[in-house]
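Taking the form predicted on its own, here's one chain by itself in structure tokens.
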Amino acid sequence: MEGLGQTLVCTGCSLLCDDIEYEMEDGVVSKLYHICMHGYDKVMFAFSPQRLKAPLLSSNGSFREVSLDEAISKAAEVLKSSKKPLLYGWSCATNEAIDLGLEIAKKLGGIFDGTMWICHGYSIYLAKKLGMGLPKLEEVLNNADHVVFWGANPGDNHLRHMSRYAVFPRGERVPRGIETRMLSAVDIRMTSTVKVAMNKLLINPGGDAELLSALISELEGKPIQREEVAGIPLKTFLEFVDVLKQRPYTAIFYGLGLTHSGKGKENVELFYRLVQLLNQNGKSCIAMPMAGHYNMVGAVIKSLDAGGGPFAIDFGEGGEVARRGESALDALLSWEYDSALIVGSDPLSSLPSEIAQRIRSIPTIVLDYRLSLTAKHADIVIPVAVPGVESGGHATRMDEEVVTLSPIGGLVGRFPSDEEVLDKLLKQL
């Protein structure tokens, strides 16, 4: 079999597995093994009839296939007779992809931005504020006798987390893994992870904040006087605050339950106060955001060292940061950009109708490797590889440990990289 016994590492997810292994048939792969679900449909999309093949332009309301030379010449056309591009996307981008994205962006005075706003840009930037700095995924399935998932949902959206990293396996200091290991769940309906959990604490919609607020008083030594703590009776509550302080490392893995629930912010600021309280008690504790996107992480990461904020930047004159939204919404609504570069990204399937019109109604020039529906609607289309499957590069994990693709090697070359295709395009501005 041909790649019998080679690994790579899996793009379905910010877990970014290294253990993958394949097996290949007359240049397919025919067997994957560890994947999960995500990760399986990520690898085979490389094979599959709908993946893009060739560059397309559009021309009066239908494509044409063109060479990607000429592709590439027509977006630098597009973006150099643009007064303000905006660069969207990068979550599932490498970090060379994001880099070049960025310098594109200064050197046009663009705006850089992307899904790290609707993921957890603004929780990674105030955990890096505040000093807080993440474990490795590995020390908290050594360490960790305490696992909290607070709006997040990892029996559907990050699949081998649970199994690999932070529920049943065993570590040095819970030798016993699942049978010793406290597992806790918050969230507003009972999920898959809820399911399994030790401790179920299905709390009102939007009653983040008030849990939050709630577990700090009692850590604080000011009890609560009230019969239920955001839907969530009493005795459930206190007892959650009984294992909080009873166990000497408690790991809590966040998600957009917790950030996306009304009041983000707010969550979010409240609940790394409790994470500082425990520690400061005397307990260890650490937070991790369970990011979606394969490289969301180092989207975040890259933007915070450009412009020192985690989205919507917006370059001015000579690469300089003109200004930072307070909310990338606002400012994609705002900003009076007047073309646009997609990478790896949909934003006419996720975005409010507004916006997603505002973008079709300027030339837009999408690299993917799928017909998405923003492509659809693009002037330029530019097929580029399945990262991690066809191209290579580096990835930061969700514990923001830069991990090295490796993609087969039999598919490296037949489609661009995003970040051969951004180097060219740089080149010709």
The other form holds:
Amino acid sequence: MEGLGQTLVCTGCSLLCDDIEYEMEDGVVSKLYHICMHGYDKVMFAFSPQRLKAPLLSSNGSFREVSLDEAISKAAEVLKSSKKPLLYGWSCATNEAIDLGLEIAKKLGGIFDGTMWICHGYSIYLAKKLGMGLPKLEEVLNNADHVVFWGANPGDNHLRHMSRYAVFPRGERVPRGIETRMLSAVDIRMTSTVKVAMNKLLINPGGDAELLSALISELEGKPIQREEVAGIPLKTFLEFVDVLKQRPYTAIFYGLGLTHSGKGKENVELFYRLVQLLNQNGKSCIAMPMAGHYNMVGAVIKSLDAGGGPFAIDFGEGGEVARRGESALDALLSWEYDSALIVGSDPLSSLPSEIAQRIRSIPTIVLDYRLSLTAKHADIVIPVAVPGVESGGHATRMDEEVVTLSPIGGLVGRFPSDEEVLDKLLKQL
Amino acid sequence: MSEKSKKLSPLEVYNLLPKTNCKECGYPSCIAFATNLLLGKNKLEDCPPLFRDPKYAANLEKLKTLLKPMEEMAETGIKLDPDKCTGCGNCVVVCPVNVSIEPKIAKGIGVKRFDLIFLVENGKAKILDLEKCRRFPPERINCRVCEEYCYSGAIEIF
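Previous: the form predicted on its own; requested now: the form predicted in complex with the partner chain:
So here's everything in the complex, that chain up top.
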């Protein structure tokens, strides 16, 4: 059997599991080992009848197939005749593709934006501003004897997070794995993650700030004088405080439940205050956002490096940063843009209708391997390789570790990668 | 700990048995029979009065319905529902036997070996060699870690 014993890096989420063994039969992946169902679906989409195969050009309300060269030169024409292009997506693109996207944005004086704002753009920005950075997952594996999931549900989203790194493996200071690790979960509902946690902290919706403030108060030596905190009985709350105080190494993984529950910024700021306080109290405490898309962290870091902000960067004519959006939502709603290049994202499906309508009304170029809703309404659709399966490059794991993708040899070259398309496009601009 | 689907208790089975402690089954009491029935050591058919006496007919039907899921179980009483499984691999890494067979698994790393108890293949966990499970003789340990940490409830132990 060809391909026996080889491994690929899964791009199903930002865990970038690098131990996926595969077997091939007649040029098709026949077996995948250790991969979760999300990753399995992503890899197998490369062989799906629904996978996009030919570049498409919209004319008179329908698509016609064109050559790759024609699609790229039409895309270049659209971008060149545009006053202010929007370059959107990026969390599902390799680091190399993001670099090229930024280069195009600078060259054309466009807006560089993406799904970083609906994910952990702001939290990573704040962590870096506070000098806290992102700890390594291997460090958590080896040291954390208390793991907390806060507004995060790896049990449904990052399926191998607990089994690959955070909870079940046996580490240097936690030699018996789960028997020596305490597992806590804070959420508003009984998620798959809360189900398997020892400490289940089910708070009222929007109760994160209240719980965080109460924890901070307790750790500062100012006891809480209430019967319940954010819907949690005082006894449960105090037990959690004790665990935080007693366990030498706490790793807190937080999700969109914390950062996008109405008071996102306030929550994240309080959250990092708690982390700092625990460290000042002689405990080791690290915090990590549960970035979703496989290169969310890469997109945020590249965006921060290029423009000082995690999203919504408006480049001026000379390629300098003209302005930065405090909220990408406001930028997408109110900033001027008259064309869009969308890479590995489906804003028409995921963004508010006002924005979706704006994007639909302007000339749009989409790079994707599936015919998403955005692709269906685009003017030019360019099919690209499934990253990690049909194309290589680098992506940044949720802990900022840069991982080299290892695509399946026989599949490379079937479709151009995002990077190759963007490179050709840039050369024509 | 984690919430699990309702388990059959020996008492539930006992309440539907003749409760005469006749010892025809070879056990000293009906409760001992019920306990061993749930451990898979004997079958309902080993209770002759239940089948012989028509007054137990209704209870017999109830017992058959109650015990039906056990027929789908492997010998140690572990059931893995592939429709529910998400391939998270918690069972692979949390299982002490899996780790003793392949130490790399202790570090969370996937290793393709077909002599393991659990292996994730094509996005779903599979039970390969259940005879190695500690629930089997000689250990006969009531280990339930795979069930306890299964997110989706795909693994059930009777």
